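Here you get one chain, nothing else, as structure tokens; it is the form predicted alone.
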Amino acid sequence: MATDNHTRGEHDYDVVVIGGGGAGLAAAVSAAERGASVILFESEGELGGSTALSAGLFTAAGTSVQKELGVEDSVDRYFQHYMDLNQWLLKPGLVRRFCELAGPTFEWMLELGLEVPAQISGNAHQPGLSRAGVEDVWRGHVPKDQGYGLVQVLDRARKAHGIDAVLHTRVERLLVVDDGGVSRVAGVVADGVELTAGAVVVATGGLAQNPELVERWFPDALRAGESLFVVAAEGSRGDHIAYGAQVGAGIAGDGWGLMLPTAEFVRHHHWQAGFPPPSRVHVNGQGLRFMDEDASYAVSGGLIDAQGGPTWMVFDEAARVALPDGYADWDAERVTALVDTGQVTRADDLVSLAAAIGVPADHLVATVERWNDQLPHGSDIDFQRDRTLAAKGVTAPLAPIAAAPFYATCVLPAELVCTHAGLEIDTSASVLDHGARPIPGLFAAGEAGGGVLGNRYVGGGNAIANALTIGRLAGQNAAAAAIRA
């Protein structure tokens, strides 16, 4: 690699931080706690990133609210299940790691401030601990004020520790330097100007909103074609993909990212898009039911795609007019409106509606009949639905899909979250090159560290746990790298 005309010495700043999301700022806190000056550099021009956008879930084990509620957890269970659901395709080793931090940054993140009460909650937007995904014990953490809570937390902190954060700002290059034969990351190069530092951690969140980059490292969300859609922060332009490639860095996590289960007329987050109706059935080309409706989307997702084709989301008139006013995309009258355009299909009857979908009549008519005769009476014998929303706070039975007209409309995943290529780090967060060799000088958190986030997500808060777990490891370890340079 290419070198900067530097000499080993005096810097400007002990650590630089690329990127002011969570993993960025966690990893500038805990730097500075150890001792280092930071700077912080965010393109954008606010902090926050997607951590911001995010419901601020957090996944761990062994916490203190898990502990007062009763719940029994360990690393060992946590990292069983995280390497089980990813097929074992990660570094077990780093995944261990993780697991064994992850508990740890969540009591850091309650002493700077987080507030998490000790209650249960039915889901990703009411505070306490709920259900994350498919784990066999609940770990998912959820904070008062959601993500905006976490960034509102560590920018406390960063201002408490007089951490400049510089914004609008997009670094253009690392800086390299020869050590003794060695090449060595030692600062960055922002608005033309070269600021030396003694490490540099990059946390510049993924590449989602990139297009060219998604068609290399995730062409996965292509598929959804015109229903695809990018709810991760403007600035998941992928930079750390750039700044690998000058250093000669490993890329961990290629083809692999999160895409959420969605209607192909939704175009907004569900915060703005709504939800769809309770009283649906998901059903495959074969007109057959295959999935809990309300399955986590750490699994939800492959169980479409497995299908090998288009699936339908149907549900009737009653589910239509019962949605709620004031939401973007889930509104009666848009749904009446989507018909005339082809993305929702309406029928007088399961008959017609299975003709115009293109699937086996007599089969949509049964799986109807059946969920009619199980899900309206609390039961769901063949996809445990009930227990999905019993663990929500649903106590009510869902209405049955009875009333004419029909609706059906394709889902498949095209909510694009997050993306999972990203520099490969080992198990102090350094960035590894092609030979899996540490580079000096630099470390990798967040979307932009590559290694934790694999090809299946666990469920929420994985990525809020991976950017502040790695991103506070991240902090301290460069830290002490440059009190060593």
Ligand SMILES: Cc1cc2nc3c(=O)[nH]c(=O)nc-3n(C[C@H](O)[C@H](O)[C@H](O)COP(=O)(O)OP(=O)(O)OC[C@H]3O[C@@H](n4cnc5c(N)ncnc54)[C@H](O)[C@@H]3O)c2cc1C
Second form
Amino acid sequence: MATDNHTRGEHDYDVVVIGGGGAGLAAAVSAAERGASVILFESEGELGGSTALSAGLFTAAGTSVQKELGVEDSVDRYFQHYMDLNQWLLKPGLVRRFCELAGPTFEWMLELGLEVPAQISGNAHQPGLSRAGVEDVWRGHVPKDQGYGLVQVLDRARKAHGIDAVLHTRVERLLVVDDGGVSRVAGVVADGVELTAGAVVVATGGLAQNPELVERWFPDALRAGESLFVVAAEGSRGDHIAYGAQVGAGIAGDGWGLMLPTAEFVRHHHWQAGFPPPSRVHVNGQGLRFMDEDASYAVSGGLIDAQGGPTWMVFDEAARVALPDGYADWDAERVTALVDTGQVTRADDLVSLAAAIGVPADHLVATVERWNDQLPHGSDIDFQRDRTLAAKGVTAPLAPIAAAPFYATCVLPAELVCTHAGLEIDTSASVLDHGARPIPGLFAAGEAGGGVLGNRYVGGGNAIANALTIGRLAGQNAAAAAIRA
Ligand SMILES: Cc1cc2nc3c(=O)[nH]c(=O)nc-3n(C[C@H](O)[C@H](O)[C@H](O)COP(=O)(O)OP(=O)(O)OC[C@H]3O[C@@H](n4cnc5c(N)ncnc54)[C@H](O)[C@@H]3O)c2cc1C
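Let's compare: the form predicted alone is above, so bring in the form predicted together with this ligand.
And the full complex, kicking off with our chain again.
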């Protein structure tokens, strides 16, 4: 481990940051802005973690981008939506602090060079302001170059502050000292070397890449069985859980995380996988439609789970042949090939398709007829998908589901994106012990910090907003604690 030797008082560095994703970089930069000497450790060969893989969608209220577009929003409104969607299972004080700081953190990112044009965006791939989830006001900010763009902006700021980032170095454990009968975190151990610090920020991301920890902290993910696949970054090994055990930290977010619904044969995030055909209907075991097929991640997984059995995506031959080339999973020829493996069911008519997937034929026929009476005419009286499509900029009516043969494939929450079980934090991003007392010298943020990400994902943009907002807060408070120490 090669580091420059910065000293203040009795420690090597004021602040050690563990993890170089969004939360860690935001913490490192903000600690340096407060005058702290900072070093950052990253286990992988490059910075970025899941943040760099993400669309970079950032939810925040009352931003300059919203104002320029004439979108009225407020912290109160954001807070209310956040708490209601999460059924008030989160601590309101922490969530309010997060909602208050998300806007200023977004503005800070703009000052550092992030580009988010004041224009309406139809999806997470178009820079601008998008509809993030099921909120009543648009607050999903999509940056230029998406998550990679966020990381580049923060990394430039890191370099400008002269903060060392030590790559290929997985921090093994915290350095804990006894301070008059109280445990205090006083540094880290990496590559067998002890490095002392006034404060440590744990920003190691989630635990999605660690099967044992997924089983313990997010067992619902395993319901996907063999269809389960993980898109979180390789470094998401859940090291924060072991650090927490070292110091008796509480864990918030037990059992929660984000699973995206997908067809059972898909194995990649949609950027590589491609998208299912727009002309499709989702039906449950009764052959009945139960959701807007484009429903936000905020609710779609829950809707599928609530059916209590297999759910199906049904489409026709016209939809299959219209699939664009160049994608790994949603490819016309691949769909045909999957009929042989049984992951896609094909039949000459809807009655035979219903028999093959075990749903009542009269229900499936009536469901498709009703769908054809509505969506191809630009309306969706039952599930309001026309509104979702309009928010994505899709105004052309969908083609009917009418051309034989017909196809069905299971749709289920199988794509594991992020996990929410993190070291419990307070409104200063201090890690709390089992008695809800701050552990001196220890801060956490991002997926490694628990309490902001809840049982429901508040639209695309919730986790990036959490990583950067709480990361920045943790960096500021770690700097203050270290400089006082
Ligand atoms: C494909 C994809 C798309 C997504 N899209 C969005 C989106 O658009 N909007 C949104 O809100 N959320 C999105 N998310 C979720 C969001 O990206 C993450 O929740 C967020 O980026 C987590 O940030 P983080 O800093 O906590 O973790 P990360 O960005 O994963 O950073 C953690 C870093 O710590 C490193 N690390 C781990 N252990 C150690 C150790 N012991 N020592 C040193 N380093 C260590 C890791 O290698 C990693 O680089 C997406 C996620 C994925 C995977």
